[in-house]
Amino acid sequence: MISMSLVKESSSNTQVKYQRWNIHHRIVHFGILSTFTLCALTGLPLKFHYKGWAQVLAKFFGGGDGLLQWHLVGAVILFIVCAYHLVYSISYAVIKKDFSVGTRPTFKMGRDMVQNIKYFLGKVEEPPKFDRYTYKEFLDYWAVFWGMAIIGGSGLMMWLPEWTMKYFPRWVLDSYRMGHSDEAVLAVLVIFIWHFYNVHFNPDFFPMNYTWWDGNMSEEVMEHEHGAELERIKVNNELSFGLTRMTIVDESDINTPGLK
């Protein structure tokens, strides 16, 4: 295993990155994302039929029988990826005895974000030093669930409307249906103005943070990023919550962008 100190005498050419998601966690992600991102793209179109930007949507894609199709699609492929995230994470567990912590609720997390309320108001000097995952990835990760609790169960329970009224009633069956489509629209909501803005418009990543692509991040933004985890490994010099390691790389090699 390669020491901190052995990267930073290593050579003035080379940088220490961390990576941070495996190629599971970034095949999860991106089956999120399209999959999202087509529900929303045909399922918008229902709620908001009358509008304009939704009927040229709908042609899109065929007409009302078309969106809802390709709905379906979408709905299924992502309970697929979701299935097969929990497989994994349990698995990994299960194999490696490593079970992973970093997106429990933690007392740490409420800290840091009213430290970073108070830092964003000018109240204290210093940002908070986040660990593994920051409250924001936090909220991002079990909105997961949430959504697919919500949106998922009440859309099987539409599509399979005999079934649903062979054991709730109908006040049941509307319930969900004004639920399904008004929860969608707070999800839309959230990724593009909440996610969008963390990962993407932030000016310390504009025009994104890449790690959702490769993976790896730089030691540079780790530091802002996740400064205690980052502490914790130069103390310690091994594997944190069995995903992270230290490599060296030609500095031209990291697409990771520096903090403005």
The other form holds:
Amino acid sequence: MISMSLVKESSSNTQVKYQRWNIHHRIVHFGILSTFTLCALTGLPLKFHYKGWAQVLAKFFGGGDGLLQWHLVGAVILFIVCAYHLVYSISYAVIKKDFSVGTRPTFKMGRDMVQNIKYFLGKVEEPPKFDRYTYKEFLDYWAVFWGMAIIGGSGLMMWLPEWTMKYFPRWVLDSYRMGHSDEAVLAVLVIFIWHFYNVHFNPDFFPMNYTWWDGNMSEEVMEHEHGAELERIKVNNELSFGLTRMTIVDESDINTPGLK
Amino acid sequence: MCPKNRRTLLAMVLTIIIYLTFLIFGSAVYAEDSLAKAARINEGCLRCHGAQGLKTKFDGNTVSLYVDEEKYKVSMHGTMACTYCHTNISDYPHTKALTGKALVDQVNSECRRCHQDVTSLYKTSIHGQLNKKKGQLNAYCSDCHGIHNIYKKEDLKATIYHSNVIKTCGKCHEEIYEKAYMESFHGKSVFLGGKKAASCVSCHGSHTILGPANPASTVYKDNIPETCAKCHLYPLENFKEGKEHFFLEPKGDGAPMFWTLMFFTWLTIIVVTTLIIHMELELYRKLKNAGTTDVNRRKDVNTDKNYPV
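Now that we've seen the form predicted alone, could you pull up the form predicted together with the partner chain?
Full complex below, order starting with the chain above.
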């Protein structure tokens, strides 16, 4: 309702939107979001069993056995979602013959980070112009890979102790359990402090950055958040990685000078 | 008039019927009587012992003599007379009353009168063997099963219920319970009400419990794979390699786990601190920009489609 009325009100302005996430990306994000929350809610009570809230949560999920059951449900779906992302990305690259990786590490990311921190401290007056992905998003993206390797790998080993024990002595499994829950606490903290700041509590985005929902970003936000990418698009008239496409929300302004 | 032999037959049948009637229902009459008798005895005992705050001094400590009537009545032995176990109490004041270890010894020695089958097993266990030694205080029946609060193991109130038995064992085996078992997945799951994970007795057994050094023990090194296989699919040799109850300490069996924990704890602290510093710096710059005409300040914040103007 709000967005509809806003479009009408701002009909004099061209609303250029850049698609950053197509439906596959958004499904993956939602899949990770929901299963991560479920796994956190059913896993943390085990780590902090002596806390009152942990016992309340455990009771809600049906005691120790219920916690494990729901944790496994979440974990299996999470694995499927991550596999979906990998299969999608690889088949996209093969079919479109585009092997560039949007979130690959670049020297520019390092330079951006240094410049950004200098900007925060007031040493330079100009913030960096970010490319397709900022160094923050780079971190968020690859953290999931690290998390899936550490948490997912150790989780599988604990789920199938009969298999693990064929090849490893007990201390490997017990160490993995420590790693599993501690890495999970790290993940929960990073998500609820760092990621929530970036997409929710950051004054530029509060109450939230809606890209996860509709996949789009307006030109104004693009200028601020991905300036270098926007310039490249404008100069080369070429959309990044084929994943970005432009839509003009306001049809009355479809012929205004801009981008197609 | 009936012939004489028929009257004899009738008398015999009647006698047999009366005899059988007494045989069948006589015991019930007696049982009724013993229940009533127990209730009468208990009423007398609870006249004093049912009062909260009844206590005595023993060895310089204050010992409560209170018995919770409601709890006792619904316990397994709730219909039995107090004096069934407290055999040496027959008068008032209690001239033959025992205290301390003597009392524990006496009451626990009464259990065998009904539970003979268990007593013979218990005597072979490590708890039972040590109790034979004079002056040695060890786990008696009452230490695990409770005293006036004995319930079946399926009962949530029971001290031997799956998620309570770990605390019951932990009363004596404090260090291994708190520092090792409660850090394990089994321990946490059972503590939170899990019924599938192993409690102490799942691996160690109960009345036949033996120390890990005894080759007959379920937790003797070579027997461990079989014991694990009670729940886990097959008896793998690796089940016995390494310690189940390790302490999270920098040296010893728990060292790999301890250092893994340390690594991830410090990783978490460093990563989260770094990210928070980055956040704070960004917010600091945003605060400085606020209200200024800094060109880098987002001017569109309130015109984004999702913000009501």
